[in-house]
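The chain below stands alone, shown as structure tokens; this is the form predicted on its own.
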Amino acid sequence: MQSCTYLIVGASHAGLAAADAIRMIDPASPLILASRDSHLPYSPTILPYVVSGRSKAERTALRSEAFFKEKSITFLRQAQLQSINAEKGLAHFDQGTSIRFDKLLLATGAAPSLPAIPGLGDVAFHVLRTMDDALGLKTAMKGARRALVLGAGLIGTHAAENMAEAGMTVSIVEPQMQLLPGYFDSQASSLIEKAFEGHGIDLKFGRSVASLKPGVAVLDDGQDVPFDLLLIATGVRPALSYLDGSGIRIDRGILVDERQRTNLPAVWAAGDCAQVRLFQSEGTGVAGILPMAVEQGRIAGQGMVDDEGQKPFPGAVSLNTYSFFGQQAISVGAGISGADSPGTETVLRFDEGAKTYLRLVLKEDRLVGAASVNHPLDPGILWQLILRQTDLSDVKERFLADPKTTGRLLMSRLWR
């Protein structure tokens, strides 16, 4: 049986921020990473990229087997965490092994939710999760000719995007009234509708799929939708048997404090399969962010060796980016996919025939959110200023009138 100090279940963003804050303070205890993948450690956010051949399975990874080595991290591959023995201390993986740690962080992200479809058991589908699913997509595409996508969130998109310009016919089902619902509003969500229909997209929206059989889908008014290769991109959550009869907490996530750590001592959690604490609002929730997953992993990390530059986590705030079809659209933030909150001052810019949006989204002048499409903002400037609650008023009509440049000023300023 291997032992170690620290264990790591989980080789994405969260769990290598962990590992790097580890051998910050601590460069030689007993240090494993356990990956319930075959690949070295990626991004997820990379997989629509392998999909379109843009990017190479070989060269995505984050992390390699030399750094590995210098680091002494014993990274392990295929190592899908079954159960948890926190009071000896124990983790049992599938073909039977177990490891003994001293200290545990869960980084293990989630999974795709299947949506309850009559006869879904019996067709073939593709979901977009992992490195595997990506190359299992993109061969599928090769011998398909219409495809159907099940939700119109970042995934959904993002594939419907690589299927069309492989010269599919694609179809988008999406039970709300536009793409992208909770990240843009319907004037946003619009031009980037405009582009997906440009390239022959076919949305329906305001639509659900009553059942499925080989080749077809029933739509819920009784539409048929042929189709070859189908795609479920109906969201995610976090995967967590492995936690039955461990005595960890869990809520829709594995539940944590504000520096990571779960209800029992020297176990923490970290990154898709956290609850953690919202920067704009009450309660909790998955965050399912890639930055936010790295500030956890680092927290988490910190913990772990008691580093006393440790900081609690601040709370999530969302951040996307996304490009479609050559064009760009940004979201940061609350109040920027919906009707205006009370005691907020939103500033609105929409040009159809320019292809441009823009919405800024302030409370007693500090920015709360952020949203543009094809609009140059940069959106790791405006997520810090959110955090840090900056207040504008000095420079609000400058901000309002150019928020990329005098948003770099405030921040060469705040980082100094």
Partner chain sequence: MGAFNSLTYNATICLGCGECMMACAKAKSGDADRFDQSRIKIVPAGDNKFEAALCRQCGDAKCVMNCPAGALTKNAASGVVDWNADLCVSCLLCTVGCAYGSITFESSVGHVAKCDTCGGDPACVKVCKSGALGYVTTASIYNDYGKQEDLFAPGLAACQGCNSELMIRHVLRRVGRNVVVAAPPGCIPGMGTVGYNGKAGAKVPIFHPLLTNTASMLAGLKRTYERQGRDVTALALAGDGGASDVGFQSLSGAAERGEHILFLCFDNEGYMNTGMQASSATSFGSWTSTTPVGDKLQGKRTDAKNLPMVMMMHNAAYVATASSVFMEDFYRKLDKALAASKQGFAYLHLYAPCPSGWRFPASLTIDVCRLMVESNFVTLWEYTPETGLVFTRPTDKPKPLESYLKAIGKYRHLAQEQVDRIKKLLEDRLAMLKRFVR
Given for the second form:
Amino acid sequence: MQSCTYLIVGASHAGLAAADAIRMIDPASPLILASRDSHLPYSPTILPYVVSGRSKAERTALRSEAFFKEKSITFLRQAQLQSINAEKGLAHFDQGTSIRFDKLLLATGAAPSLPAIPGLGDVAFHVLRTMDDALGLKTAMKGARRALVLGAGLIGTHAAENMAEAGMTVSIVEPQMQLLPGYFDSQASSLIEKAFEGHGIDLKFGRSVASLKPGVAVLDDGQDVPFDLLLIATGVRPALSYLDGSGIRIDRGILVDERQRTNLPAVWAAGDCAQVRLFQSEGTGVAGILPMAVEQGRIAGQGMVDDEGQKPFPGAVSLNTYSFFGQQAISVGAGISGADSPGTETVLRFDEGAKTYLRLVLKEDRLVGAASVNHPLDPGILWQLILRQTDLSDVKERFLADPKTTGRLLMSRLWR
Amino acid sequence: MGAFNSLTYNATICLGCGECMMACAKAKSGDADRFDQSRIKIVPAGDNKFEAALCRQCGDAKCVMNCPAGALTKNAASGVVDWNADLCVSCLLCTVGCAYGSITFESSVGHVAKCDTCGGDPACVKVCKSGALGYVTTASIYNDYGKQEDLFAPGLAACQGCNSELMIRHVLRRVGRNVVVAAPPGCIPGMGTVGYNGKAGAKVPIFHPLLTNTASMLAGLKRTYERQGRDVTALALAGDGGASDVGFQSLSGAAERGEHILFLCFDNEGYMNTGMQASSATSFGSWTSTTPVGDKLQGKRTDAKNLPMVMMMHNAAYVATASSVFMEDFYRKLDKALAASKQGFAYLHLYAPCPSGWRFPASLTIDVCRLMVESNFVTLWEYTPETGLVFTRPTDKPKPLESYLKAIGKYRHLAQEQVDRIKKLLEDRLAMLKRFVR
Amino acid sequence: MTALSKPGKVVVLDGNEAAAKGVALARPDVVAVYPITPQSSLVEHLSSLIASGELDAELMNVEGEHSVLSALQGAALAGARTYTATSGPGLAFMFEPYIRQPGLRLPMVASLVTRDTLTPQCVWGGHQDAMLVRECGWIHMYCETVQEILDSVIMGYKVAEHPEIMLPVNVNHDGNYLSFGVTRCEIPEQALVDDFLGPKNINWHAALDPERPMSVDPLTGNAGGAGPSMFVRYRKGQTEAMAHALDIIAEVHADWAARTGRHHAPLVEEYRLEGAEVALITLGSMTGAAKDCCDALRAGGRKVGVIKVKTYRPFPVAAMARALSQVKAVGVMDRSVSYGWNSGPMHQDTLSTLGKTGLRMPCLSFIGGLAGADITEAHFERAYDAVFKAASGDMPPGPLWVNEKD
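Target state, the form predicted in complex with its partner chain; input state, the form predicted on its own:
Zooming out: every chain and molecule, the one shown earlier first.
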């Protein structure tokens, strides 16, 4: 049986950030990084670009074999975690492999959540969460003309754009009344939707698929939508069946404290599988976005190696960047996707002709959220302003007029 | 991991002229007027003040960690966070990671852009008139000399905050093992360099000359090695007392004879090792234990002897002043002094503010070093018979002298007339030094 | 033994030049010079020898006697055989490195061209300068003649560099009388001297050499580290080497005599002590006049002798006791004073020798020849008279000042 000091299950952003943090302090103790995948570590975020061909699958690796060798990290591929016995420090993988560990990080990510649509079991469909999914979808696109995408989130819209650019006829079915609900308000989305419609993508809002038959989806309004290729992008959720009987507490994800510790002493969790505190609202949730996975992974790794520099996770903040048809959209923080909440102050600048949009939301002269389309912002600075709850009263006018320059001014002062 | 060179920005002296942005835009796009193409962004902060957004080339860069495409990497050789256009998918997640506004998407550029330090020769720094932008290349000191063996024993017992221990370790790393070190009585042997009761403090030959005879003892030693055909560096690590007071005769004699010696004087303005008594190098007005402050006396009544100037008058092969706050300057001078000491007498005067004796917090030594230079309390220069005197730090825009005097407890009692006298002295001294500039 | 010796070249020269010739024959590596009366012509001669190439040595014209000896200490720590010469105030200025040299166990030869000390201001001969440094740990040998100067400088190196000794040697000759007195002198062949001295033996024990890195003379003593014992060990070793030097000095003189045919008493010379009732003890050039006086008095039937001290430090107690045991009373002619004892320094050494060996006899102190004053045969005759009187019970209360009425 292999044994190690540190076992990290999951080799995407959270797992890699944890490995880096561990190796910063402890360059030698045995560290195993286990991936269920057969590829070198990659980011799920890159997959739409693999589908489009902009990224070559073989050039998406976030770490090389040489890196693992240099850092004395054992990288295990095709290791699907089956169960954990935390008391004995044992992790059991498929094909009967077991690893003994002193400290364990679960960074197993999420899996597509499939809607309960009658007939789904009878049709061929695609999801987009793994490299093999991406390569499969890319191959399928070659013989297909009509694509149907379920869900207008980031994965669905990215894929739809790629398929449209590849010359396919694309439809998106989304139960809500806009693209990217939750990230942008309807006005911002309208600019994005215009681009989609301009590229011939059929947007079917306020509808869902009632049933599926081979080659045809029947919508809840009775419309038949034929397709050669079906992509389901209705969201992801952690797949945690391996935790059955482990004693590790879960809810929607693995419950962790602000130092990414689970309820068991030698087990940490981070990234899309972890349910963490939220910065801008009560309670906890699964953040499911890349920068949060990086943060959490690093904090977990620091905790595993007793790094005195560890700082607690301040809570998840929604941070999204979105590029579409050569245009850019950014959303940071809260209060930017729906109606104004009480006590907030909103500045909105919308220019349909220029295709620009900016929404800044402040509360008590502190930034709550910001969203923009084709309006340059520094999301990293805005994130800091939110986390630090920076009092903007002295520069409010300037900030509202020019958030980018003013943000840079504030940060330059702060970091000096 | 090695150290890296880096761009620095000093907001307090930035004029906001924008030359740096034009230079960057020109370097990156060929068009100096395309400010949006500049990777350094100077932003107005009101009251004619300015701030900057520029890449720190973070060691643990979040832009790199956030990149899903592997397009951003920390270059282990240069320290620059490199951006690879081929791999970038313009997802902008890097911009989420950067708290400095330094990797940024400009639609006119069409992709994210960040500072690449122009391959180690940043265009912005070259055009900066105010000196607000700098390119600190001291990393090479760490990288090159950090690998050299530290030839002093670990755990020398220098006072907290003493820069002399730091400096002597630097010096020996650079000079290497083929050396004989003379450390006359004072702080440097006091911290244990020469050893105690059968234990050595250095890995090289080292000895305690008399306080009085460092230069002459080394001279005899060096002449003997030259007679034997051996090239051994003769190195003195002396204090200002042993150099400017009781050891001055032998120092002057050795300089006059052009003995092949590298003589380093650590100037802490007095006999600090024995309890902070005044020397001839103690500055006017200083409190010391032999120039106390009371109703009748208010500190030292005479001006400091300026030993480096005196050594210059010996027409020594190389004379320079240096400070531990300008390490590149120090290393350059050390190299020159070392080379000069093969042909003649080389004298290097190092300013060594003493937290214990001067009464300032041990954590502020480097700040005090900086202030004493920037206020022109001391000036950094070098002299060779061929070049005359050359200032190696500008002296034209000194910080107020008070900012230096106020930082140090030994001047706390100074009356305005005393401060005025010091000012006058410094002005006269600078004027005198300038007359040696060719 | 004389049959083995080779005669050298005979020349006429003064004591300073003889010292310089002796130094040149000993082939030092580094010579540091600073002029002072009455030593100046010595370093001038040496400088000329180096300038002409006759002596291949590094000449250091340093800025004072302090640096002279300092430079030579540095040179010795790099392995150099070294030499210098000084006098009076120069020796005083050299004092700080001077007292350090024996502790470093660095062998060398330095000539003291003896001179009376200030004040009153004076530039003439006397032993006061050398006497002031008699307790510093240097070996002190006093010469009687120009020839003895040359021979003793060479022998000095052999003593200094002896591995059981490793101490500096002062070869002293009287300012004015010997420094400028011109007499016959035999110069040995270089090969003879080379063979006599053998290889240099300077810094095997303490070196400043990157090939043998060591810390030379770190702080030692007090209670830290190895404790007080280390300091005691150094001091005791130095003192024992000093005592042992008497044997080595005798061996070296015998060796020199075998090679050159010139016999110099190594420690104490007994002159006409057979049947003597009283003797005078002398040091340096005054011995010649003392011997002449002794011869004259002997011719007149008076039973007198001379005891000449050659090696003054370490003090040759046994040799001195052997000489003293042959007489009933003794007088000591000092060319310096011991302020603390109201007598001459060598008088005190003689009293100590008597005390140490259990001999009892009247022992008078004469102080003469200060500031270049001549001690003539007449002076010595009067001294003998005083010793005879003391032998019969008429002991003066204090020292007798020889030139008091000159």
